[in-house]
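Starting off, we have a lone chain in the form predicted on its own, written out as structure tokens.
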Amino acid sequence: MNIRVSEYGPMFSRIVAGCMNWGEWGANLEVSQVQKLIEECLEIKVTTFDHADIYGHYTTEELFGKAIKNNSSLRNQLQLITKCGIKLVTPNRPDNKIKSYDISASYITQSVEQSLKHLHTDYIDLLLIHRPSPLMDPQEIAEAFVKLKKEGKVKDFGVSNFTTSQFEMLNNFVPLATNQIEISPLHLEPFLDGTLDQCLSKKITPMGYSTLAGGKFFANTTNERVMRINKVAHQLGEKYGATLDQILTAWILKHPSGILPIIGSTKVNRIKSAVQSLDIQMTNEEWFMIWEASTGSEVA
């Protein structure tokens, strides 16, 4: 199953594969193993691959196509998301003397030209911001997607972790397609602080990362919020006959902004499980039953 993301924007899988921890930042895969996960997760219809140019230290995007030049047929079957704008100091950019953004036209057009190289592709199907910049000029951002885009270089454009008065006033001067936040039983701020509603305004679709709290709820711990969502969703897991990570994942699912979720795991048993929690109908009062355990208290 494919939504498209705006009115006007790409279509992508209602699950979306997170790239961040295929190379250094994690598992380290091969570019034989990285082909084969991608094939893995075509096969179940996960089509959506997100990047963004730091992940490795500049390094995954790379790695990733590699793999895809080794099967040039591929290219043609997936959407490629990458974000661009967070400097980071490492050996790889010895220029960068200090963590900071930069989202001037220059850079974020020397970002696209390297991701286009590093991932051995013609054209990005979603360009993000990756972090809003203090100094960021709408104009001049606007202004450089238009170029790329006319060039043929990047299909859509959006943001990921901006505040809704960021995405409105970037919005104003080019349309969004996106916002990608971090959302999850234990991040509940998009919920409440005006994110979610704003996409649903503006009919665009979210896309969620860290929505398993970066493997949070699979730790032993003894977090008492972790431990309270976890005993409500292990009841709800055996209603459905489902596991933890999908009664959580239908959780997310279940929100009518139709959040994508982002699965950062690099084993295609996992992904196929966040793939099964499209089939679980979760009630309202289920729902709430998990807002309830995070809480800690009943709604007002």
Ligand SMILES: NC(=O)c1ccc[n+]([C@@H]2O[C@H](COP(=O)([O-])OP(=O)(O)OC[C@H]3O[C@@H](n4cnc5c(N)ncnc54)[C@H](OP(=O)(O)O)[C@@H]3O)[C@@H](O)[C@H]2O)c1
Given for the second form:
Amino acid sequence: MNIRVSEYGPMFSRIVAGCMNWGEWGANLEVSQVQKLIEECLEIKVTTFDHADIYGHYTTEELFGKAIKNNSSLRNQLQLITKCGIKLVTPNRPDNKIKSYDISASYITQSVEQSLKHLHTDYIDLLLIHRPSPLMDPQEIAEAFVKLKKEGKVKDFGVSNFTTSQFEMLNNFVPLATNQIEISPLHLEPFLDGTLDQCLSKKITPMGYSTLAGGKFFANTTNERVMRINKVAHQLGEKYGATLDQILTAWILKHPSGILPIIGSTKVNRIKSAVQSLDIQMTNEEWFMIWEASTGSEVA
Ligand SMILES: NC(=O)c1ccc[n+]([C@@H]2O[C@H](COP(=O)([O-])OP(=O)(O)OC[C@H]3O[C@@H](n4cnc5c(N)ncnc54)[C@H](OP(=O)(O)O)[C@@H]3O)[C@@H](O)[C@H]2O)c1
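Here we have the form predicted on its own; I need the corresponding form predicted in complex with the named molecule.
In what comes next, the whole complex appears, and the chain from above leads the way.
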């Protein structure tokens, strides 16, 4: 099942594959393994892949690009998201003296050119500003976006980690397709700070990252909050014949804004498991059981 991310925005798969850990920052996959993983994702109808210029210290887009270069029919079957705006201190960028954000028009344009080259593609389906900068100028960002769209290099634009006021500000200059945000039973803020309300009122679909808290639920832990959540999720898993990750993903999927979970696993069976969680229809009370386990108390 594919979903339109905003009124005129891109069509993405309901479950998105996150590529942050595919390369140097995680599994260090070979090009052939990346190609296989992409093909396996497509088989289970996960067609949208989430990147950022910085992943793997600016190397993971290139790894992915090499994998799709070997099979020219792949590009049209998938959607590519990438991000820009964070400047990391790394031997791959010797000019960066401290970590900083740059969302000037020239940096956005230069970053997109690099991403196109690295990903071996003529266009990016969705470009996100990775993090808000205190120095961002919405007029300048909008002009860069409009030019990139006109040139056919980027189809749609959005943001990540933006507050509601930052989103509103930029959206007044150029229509944004999404806000990609951290959200999980260990990160409840978007439910409370207006982020999801804004998505609902503007009819845009949020994208959720670290929906499995980067794997924290699966590690041996003495963290009481994680243990409480896992206990409830296991109970629900017994009822639904589902695994822990499936219950946690179903919890995210239940929100009416239609959050698109970005699954960060590098293993296709785990990505497939997330797809299967689409079949779980958790009840309202069950959703609140996980909420209560997270906060440690019943709602007011
Ligand atoms: N916009 C932003 O600022 C931002 C920030 C962070 C991430 N992201 C995006 O979101 C994606 C996901 O982020 P994340 O990696 O933090 O999220 P995640 O999906 O919460 O966690 C993935 C991690 O959990 C592990 N894991 C263990 N059991 C798992 C299971 N059953 N199912 C899935 N994963 C399991 C995975 O290891 P294995 O590989 O061994 O399965 C992997 O290390 C990233 O790839 C990136 O595309 C965006």
